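Let's start with one chain on its own, the form predicted on its own, as structure tokens.
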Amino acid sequence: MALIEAKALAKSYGDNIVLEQVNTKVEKGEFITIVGTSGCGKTTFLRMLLGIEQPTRGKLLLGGNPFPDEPSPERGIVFQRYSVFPHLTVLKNVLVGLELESSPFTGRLFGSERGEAIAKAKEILNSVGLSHALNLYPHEMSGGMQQRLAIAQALIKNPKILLLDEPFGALDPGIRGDMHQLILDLWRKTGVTIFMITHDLQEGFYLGTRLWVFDKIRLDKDNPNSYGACITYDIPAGNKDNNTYHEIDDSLDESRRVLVG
């Protein structure tokens, strides 16, 4: 049985149809990269995986059962902008997730439980290259370091699914290369299933085991919200030839041209 399955999945907001007829299966441990024009439903799909949006029609299944309708520890998320707590140190930024999970009312751990949580937080921070920065605050860190911290926050509770919403879009090219290697190393080590939105087609081809393109099969430039997007390309990692790349790039350019007018 697939870890995740979408069956005729659709999402709309009133008359605005965002997604329609999304059909796909994802096995445990895959790395799915997602590209598409602005407003084509990439983030909406990620929000449904997270549990903060529900389908309008169709089914979204996790292990054969409907997706939980609210966020849970089995799903971690990292956004483009650094989603860290500015008033907490690096160590406490990661520790707080364990504290709230074990003690939601007080947000505090004591004794051996606290010692075990600190050891786990330090282990995660070491895996993302922040063992030297435990007592720093976010404002004392570079953008790349803050994004490493956000990834550590997302991984601290051993999620089955990691959702990345353009996590490297705000980083300089050199730093992005380091982050690419980091996320690949963590993916191989943990076996987590990853969904990553990117605006960079080359990045999507490089990182993913499968690359999805969200696009609209039907376009109406006079009423662009009358049709929703679906997965128009689902490309295995091995199929990274130039013809495929240019075919997708041309398709997305045409969608942008029609939607913008």
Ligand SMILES: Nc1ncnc2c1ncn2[C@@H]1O[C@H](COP(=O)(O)OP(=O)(O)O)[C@@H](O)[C@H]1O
Given for the second form:
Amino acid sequence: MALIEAKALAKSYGDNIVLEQVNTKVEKGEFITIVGTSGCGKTTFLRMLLGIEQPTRGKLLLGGNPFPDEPSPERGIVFQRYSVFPHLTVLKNVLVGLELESSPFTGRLFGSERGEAIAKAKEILNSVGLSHALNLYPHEMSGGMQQRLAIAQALIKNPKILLLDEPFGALDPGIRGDMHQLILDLWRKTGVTIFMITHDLQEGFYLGTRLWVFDKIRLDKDNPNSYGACITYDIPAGNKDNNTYHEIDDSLDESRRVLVG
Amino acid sequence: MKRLINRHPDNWLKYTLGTLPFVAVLVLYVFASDARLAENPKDKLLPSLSSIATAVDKAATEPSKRTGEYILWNDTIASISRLAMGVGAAALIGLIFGVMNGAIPLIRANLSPFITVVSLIPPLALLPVLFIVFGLGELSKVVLIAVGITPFIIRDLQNKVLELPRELIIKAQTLGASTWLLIIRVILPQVLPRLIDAVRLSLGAAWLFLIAAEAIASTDGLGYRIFLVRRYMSMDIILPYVAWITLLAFMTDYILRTISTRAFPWFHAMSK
Ligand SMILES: Nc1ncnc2c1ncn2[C@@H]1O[C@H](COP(=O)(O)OP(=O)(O)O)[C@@H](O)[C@H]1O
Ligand SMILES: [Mg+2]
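Beyond the form predicted on its own, can we have the form predicted in complex with the named molecule?
Full assembly next; the chain just shown is listed first.
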């Protein structure tokens, strides 16, 4: 059975139809990158996977069952900003993930349990290249380091699904390459299923195993919210076919022109 | 010449400019006082600095004939402890209800309209009620301060909780936090520095309520003393008492600010 399945999924806010007729299946271990014009509903789709938005119509299934209607540890998340706790050091930002579930009253671990948790946290921080920064607060780190921390924090729970909403959007292009390598390494190592939104079509094209383009098939120039977006392209990534790249690029440009006017 | 809005004082100039108004007021006072005393040596309105110094020295270092206490220190301790108890209670209640209101929509729906209405009651109008209910002793003064500033602290903290990035609240849930753990490990530590800010903002009002309550029913305290000696037009006591209260208020604020920057460096780095 597919890990995730969407059947005629639709989402609207009042009159604003954001998504409609989203049909897809995702298997365990896929790495899906999502592109689309701004405001077309990519984040909305991710929020439904996270359980903080519910579908208006249609079905969204996780392992054959409806999605849980609130966040849980099986789905980790990294946002573009505000992903890490500003009041905790790097080590504690990761440690807190282990403490929250194992200590229902104080939310803290003590003694040897704490020692084991710290060792585990250090290991994962090492794998994202932050072992030299254990005692720094987020505000003392660069944007790239903060995102590494956010990834480590999300992975400490061994989630089945990792959701990334433009995680590298605010970073310098130079750093992005390193981050791509990091996320690919972690994905291979953990086998986690990844959904990553990006506004960089190129990034979407070579990272991961599958590229989705969210776009509106029908566009009403005067009333852009009367039709929703769906998945217009669903192609294996790593497909280095230049024609496809330009075709998608052109179609996104077209939507952008119509929507922005 | 640069525009005025682009001209910044260097450190020396900044310090001098900042000190100037204080010196100006002092000089003005001395002149006015001298002028009045030259006309009428018995004038009580603007006593000379030396007679103020004598009065302060007496209040601070000579035990009172009637009670054997050092009036200034006794008044100070009485007032500060009332203030500390009232503000402390308000901070604690404000923290608990502010966090619960901010974090839990069902509680917010239940309490928020009520607290909004309560915060509109002028606390001083309740003072007679407090005297009737709690008597004329310490309790009613402490309760007045607490009643006066708690609604503000609750509402301020509620907003501060709601202003925390939603991302952090969602993130904590993906790490497996229950409502309780989300509150004590994510929300509470992040609103503590904001609680200190709220307390600093409400201290002015707290002093107002304290002095009002002491003026009306008390046997000691800084506010009591000022209103007592008013009958004899003792400006030589009133003026230094006002200055002393101002200094205490300044020091309290300074101490709170220092505690906050020391204990929550991440907060102050963020809000820069
Ligand atoms: N909570 C909400 N209430 C109303 N409209 C919303 C809400 N969240 C998103 N939208 C609307 O849904 C559309 C898609 O938003 P979003 O999913 O954030 O786009 P994207 O991430 O693709 O840029 C936008 O038109 C946005 O205004
Ligand atoms: Mg988005």
